[in-house]
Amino acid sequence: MTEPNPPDTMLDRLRERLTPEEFPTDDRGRIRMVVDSLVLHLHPSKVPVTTIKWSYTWGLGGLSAVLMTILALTGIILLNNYTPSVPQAYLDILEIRSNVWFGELIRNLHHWSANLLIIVAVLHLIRVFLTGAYRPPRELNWLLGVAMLVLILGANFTGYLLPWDQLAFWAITVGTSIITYVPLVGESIGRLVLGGPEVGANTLLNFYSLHIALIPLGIFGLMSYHFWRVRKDGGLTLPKPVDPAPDPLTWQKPERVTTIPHLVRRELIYTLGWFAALLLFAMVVPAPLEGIANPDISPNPAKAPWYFMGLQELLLHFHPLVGAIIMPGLAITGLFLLPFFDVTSASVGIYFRSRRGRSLSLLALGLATLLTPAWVLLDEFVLDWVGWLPGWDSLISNGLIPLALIALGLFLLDGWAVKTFGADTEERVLFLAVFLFTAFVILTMIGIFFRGPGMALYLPWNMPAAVH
């Protein structure tokens, strides 16, 4: 006896699971059933009502997926009107802006969505960190998130060069120079990425290939697995009050509601709202475009893209090996190792761990806001490690010694938090992480807004008009 043929389509599979009375007979009902089935492949049939509140997740993970979809769709349109060659790339951008229907709007939407994606991805990781949602069994998803952030930065960096204007050419020139500071293999990696000794036609082709193929495939692949892991790990973490009930027996399981329509309705409103805001912004604010790239005329100052300005600021204060390689390497390593040395599960779902954690976070924010600019000013106008230690290698005098002093300062801050506030391990991790992240954000802001000609410090409102 032969086995019956398996169902070929989603409708066939739904027909086998439903009785004839339940299966819709009209096309509209069947389409809705297929859409509902697709939604339930991404979400469980029911979700805790507490996890769909905006004040817990802020919809940052979903917004990242929406932005990736916008980038993919607008990128395909731009791809069909672009040639990755010099100087045709720049001429194609002018053509897109002037002669392609809605071309400038599409380019603006692509550009600003890409920039917003960096901010949203960082905020999403911060939200996961602040609620402890990176701890077991969700540690793999945290690693996937960090990896996706690195790829998002890579996608923005490679796409930055494609207009082939002065802004892009010199920003990439500055940004790629960081690669050469990698010991032993830096020069080789730099030549491989650039396709030669400097930014040129081969660099444009390399970045184009990475931007439209390799990096997007990596992001979408990791993103798909990331969403699957959310369900595999039991869904989103449940928000908890800062002061839980003293008796665990009094705690009740949160109410659960159906995904359709409760969650889907919220996601649809959220998506439409953000798309409308982005569309309006893209209509009003054009994506930057300067004159065609000229290797013989360097702007003053020549700055990296804004998301790498924190690194460029570090290079002004430290030996390149320390500022460009060791410190960022330690930061990324710390992010990857975080779930393995902070494994407390009791506070998962509580923003800032505890009331004491909130106080420590606020304190770290204030200290970093005060100490970081003070250190920049001190290093700019007072400290002169190379001059004070003329016979020493600059790696030691202007690299390892300042780094050791900063590490000592962090160690003393950590000890002070333990002694004064009685902070436990997870609160100490929170305190140091908030301090370091705030310090890096301030360094980025200083690099963007307070560095003028020659990368000297200046007040933006006192900047001569000619320099702008």
Given for the second form:
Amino acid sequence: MTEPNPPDTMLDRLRERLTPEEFPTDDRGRIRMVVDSLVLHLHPSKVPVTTIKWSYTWGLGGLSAVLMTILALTGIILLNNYTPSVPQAYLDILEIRSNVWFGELIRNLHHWSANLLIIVAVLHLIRVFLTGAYRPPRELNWLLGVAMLVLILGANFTGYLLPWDQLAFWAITVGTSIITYVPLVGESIGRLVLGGPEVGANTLLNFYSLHIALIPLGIFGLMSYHFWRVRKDGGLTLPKPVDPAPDPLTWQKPERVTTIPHLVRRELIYTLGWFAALLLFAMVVPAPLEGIANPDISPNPAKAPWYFMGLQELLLHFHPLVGAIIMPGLAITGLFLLPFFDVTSASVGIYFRSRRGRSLSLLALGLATLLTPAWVLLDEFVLDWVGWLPGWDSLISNGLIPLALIALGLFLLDGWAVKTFGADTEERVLFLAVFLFTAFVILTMIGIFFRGPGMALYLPWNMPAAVH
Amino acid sequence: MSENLSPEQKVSRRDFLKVAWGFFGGLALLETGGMVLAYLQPRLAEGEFGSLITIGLVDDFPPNSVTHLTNGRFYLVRLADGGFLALYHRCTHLGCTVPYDQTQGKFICPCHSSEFDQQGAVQNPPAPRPLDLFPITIENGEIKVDTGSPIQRAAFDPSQVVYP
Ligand code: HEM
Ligand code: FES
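Hand over the structure of the form predicted in complex with its partner chain; the form predicted alone is what we had up.
Now the complete complex, all chains and molecules, led by this one.
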């Protein structure tokens, strides 16, 4: 008499799943196996050979995801040695630096990855912009990207306070004071964010909660959606040669290669390469930390985090409502609306749209590089709206009037591009966008390298030391 | 369904339920939002910055003096004529702490170089308004300052000065 087969226990079934009796030997079976694997949850099984060239995407989106992963892992492990209270937070960072095994390395990794992420995410946005990849049907994914960029800046800004040193305290004081200039609701929103009238223990707790829970949750949620949309939208845009611009109807689709190994191999190399570089950098360059926060003494200069130096520069020239709220508000709105008024599909996949687009971009780059510092110097030493228009509200004299002048200047530039170069809609958008973005980068550089004590202008090699 | 409706029944059951769900759902969302907002309101601790602080006797502060009371985050200014002002030490531009420059007799902000005179009035922008004031009460020669409610002002006015 044969025993009936004993029923499978859960353990048996688990073992079966983990170690299949035999691995498939035929191509079909192998491919199935591959399709089942984790990699292909994310990627299609075949990708166009042209889109995986470095020189198209530069791997910037993938690198952003890698950095987010490093940030999550190093961030979680930092939590084990960090208390979000005053003054313990600062003492904990000191401990992490000097008394925790590999503490300094982990903190440096977290710090530098966070800063690199901002650069990489912005470069990713630029790549998508320059190749026209935001156009239909990819509008939604562009919007998701802009939202993620805002969240990344939020993560960085909230993280900036956590070490509770002088740098943190005053950057956040100045940064959050901007909110109070929002008409009507500014004061109460400011109080809510700070958890009181000034940056203090409640602010630290608020920022901590945002930094470790709400914002990362948001970013990882949007990231998943972003990746899924890439596939829903039919994969990446296909790179196209600029000369002669191919006809979208007759143009030959490129050959497709299997994701494994062609794409995955590149991703692995890229990830490992960047991780090695970051690790080396974090071993050599320590994240900054100054004395413990002291509400009675502002350091001189009290600078914003570097990625907000462009904004800080605007603040030095305009009434805060214009410089810190209206102008950035317009920029974000413009980014959000971009895929709805610039919709030509013919040039998608061509860097800078066309030959003329390339020349115009170069022109915009050069113009902005010359005009921005000129305007900063002019405003610093010659223009004095408040003095020239005594009795006027500085919101008008030092805000709306110069804003109108700048708008007029952009209008003239645009007209020039049309008249002299015969630019079409997409080339005009490109021209103005390159101009504005370059101007913002220049402002950021001026803020980082040329502003010293009292926020006066200095040459970088003559910069007096900061007073803390 | 609609053919069963009598002419007076303008709203079908389905439409009614839709509206009702929408209404109460929206209400619940608003309530939840309100709860979260209320929950997040800042709390203040007694006796700290933000409450009524007793700082001493009138005679402790000679005329024409500026004293930094860091616990209360303000300067007690005694003007030459004996009157008092309590100036919040926070710059009205973007919130830096403004130090008093004894030699120049004015407040100069280290952050974007706004300047304020002894009464707190703006001498040099970008600060958009004078330093905020805290209300002062003087009873039996004892000075009390309410740090809970800074007063914003458009300009200095002699009525802001408190005399013993
Ligand atoms: C799950 C995600 C994250 C966790 C759990 C986390 C956790 C932490 C903790 C505990 C600190 C304090 C320790 C320190 O100051 O080094 C910190 C600091 C910081 N975090 Fe994060 N973080 C996360 C993601 C991010 C992201 C996405 C960014 C920015 C893109 C970011 C930017 C920063 C910055 C700039 C600091 C200040 C570092 C310093 O100068 O010391 N973090 N984070
Ligand atoms: S914060 Fe004082 S001048 Fe800007």
